[in-house]
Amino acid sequence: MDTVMSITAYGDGCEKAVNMADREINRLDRLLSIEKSSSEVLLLNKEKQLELSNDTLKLVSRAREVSIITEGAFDITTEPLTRAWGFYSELDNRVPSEQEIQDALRSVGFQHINISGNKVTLDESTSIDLGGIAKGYASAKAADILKKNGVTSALISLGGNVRTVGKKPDGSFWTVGIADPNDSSKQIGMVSVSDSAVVTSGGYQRFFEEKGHIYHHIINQKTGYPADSGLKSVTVISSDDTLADALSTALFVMGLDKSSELYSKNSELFSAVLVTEDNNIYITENLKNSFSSERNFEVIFD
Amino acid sequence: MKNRGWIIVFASALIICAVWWLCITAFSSPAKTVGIYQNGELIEKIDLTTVTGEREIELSGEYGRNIVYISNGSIKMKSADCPDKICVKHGELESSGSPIVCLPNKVIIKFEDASEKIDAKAGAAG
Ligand SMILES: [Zn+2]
């Protein structure tokens, strides 16, 4: 389950800066990953009540904000559902019974989390997973460290989440390709960006097959089943990495129409590229000048 | 089945630190130039079109040896002592595909050329 992280940085003192950023990302991984025994998230899930450190608290609060603006489509409490579907280990992949799903759904939702100061309390059978937002947070912090230490131009990739710092050393924009959900070795198009995060969520990234059905890992917290909103992948571009990470999952769950509505209310916060089940590409209007593709695409106006 | 980019697990860091002029050379490299990295450091940059006959490069890491093999303008991991052998199963490096990665021995083989016209790709890990 290891993934590759790459940091390419240009500027004075970049070597020291890159090492510091690397250390910070690893520290956050140990703190936030649900799989690490050192993780605060794991301890909170076990104890159900914990005084959180600033990073973890900040992320839980951000998660709540995104949950509110997406009407629950982004949700960090789907852990019991993800576990029921066995997505924490390839060996556990299975289709749960209707009863199991209904049972798990009872402990899902932000109403089961209580935040008071830096103390967070979970209801008895509720558990959280910050996997859908932590990578974005880690890349944002890494980018900050690079900038504070003299790096003027950098590219960070955390297992497919891309973050650019400044422009390229020659002054041009970074070109970030967007994986084709039908074949991730190919791309559906590319975006020109500077100082932005580019994050893609898609069912193709993790799934299993049973009796001819494909079940992917992005669970709709209202139904308890893999999201079935008519989208194959969603890419979100934003100067806010954490938001980009969370929204890529949320829009995937929401589908094209609801995503368009969310965009029209928040067009200053993010841009998006959506690929539908029938392989049509939609981009938000604010991306018109920076998106290019050999394929046809439609524009979502705000 | 794709199994990455979901829960954050960062075991390996590929770190490249460069200055301006280095970057210019990287962006103007000819097609078919690959970089072999270990522990985040560039071991060798090779233009595959200039290799005549066959060539083998031996690397050693925490889990033993990796043998990189070049012939007919292509490059692959011929053998490895790593436990998972994912790097060997990857087969030949393709310009449209993902890099050859050996996480146990921290080896990465990837194209350096600008023929893809992109600096990074979102949504496809590793
Ligand atoms: Zn290997």
The other form holds:
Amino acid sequence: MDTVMSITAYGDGCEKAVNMADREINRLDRLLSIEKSSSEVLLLNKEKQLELSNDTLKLVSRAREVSIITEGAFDITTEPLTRAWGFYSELDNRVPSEQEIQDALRSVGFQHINISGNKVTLDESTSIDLGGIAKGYASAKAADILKKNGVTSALISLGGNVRTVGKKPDGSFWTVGIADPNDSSKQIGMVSVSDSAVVTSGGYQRFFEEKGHIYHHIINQKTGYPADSGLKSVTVISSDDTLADALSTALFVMGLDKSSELYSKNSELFSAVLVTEDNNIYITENLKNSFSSERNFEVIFD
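Now show me the form predicted alone; what you just gave was the form predicted together with its partner chain.
A lone chain is what you will see next.
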């Protein structure tokens, strides 16, 4: 998953359960990571047609659903663009030419993916990357394993993805800090949650600088350039880990106004904390009783 993983668990048989959850996350990493030789995604990108296992097929199908509701702001076919910008470990970061970007854009979009049963077919120049959704799926699977094996309280951390199981051992809510995008060693606030995923995406997490300009890794699939939406970070809270993971990226690309519109239509599915380029903090109305901050913030109503 290209990040540090930690699992803290309480309850009967928690050591065995944690070991099982750890093995499951690593299995999914080998299956889904575009940079692992064992990856089904890597093989699909190479062969362009493949009968997928249930896990990979579920993620591709779910990614299409999120792409539809976000009008393409989340899209797993941006792999050629991500590669052009050098945001893979074996590549050097660089600013691609306008021609490279336009060439890559021709293969971007879910219209270039066909799903028939468990067979997925990609257009000749199309490649996919599940990195924007796989950690959410993995944390959900790990949480299910913990619950089925007697764990009543747990905290799973996969980099910017946090998943809580139940409440804390004393019965209180888990408190998850939200990083300050200007200084990730600090926090802009905290959310109190139970049995929820808390996922943060931001341009500050992975970027490079060239000729005085900063380029981050979250690509707008409509322009081919790093998203310039007026946001510095987005945190999504949901009981649906996979949705939270994908939406944190999508809302960052969409910007404040379009994110607010999406929330107003789907307020039962997620909550969000958005930090703008001018350092204003916005929270969705359904977080009013669970978000706390020493800073001023505004509420987005549904």
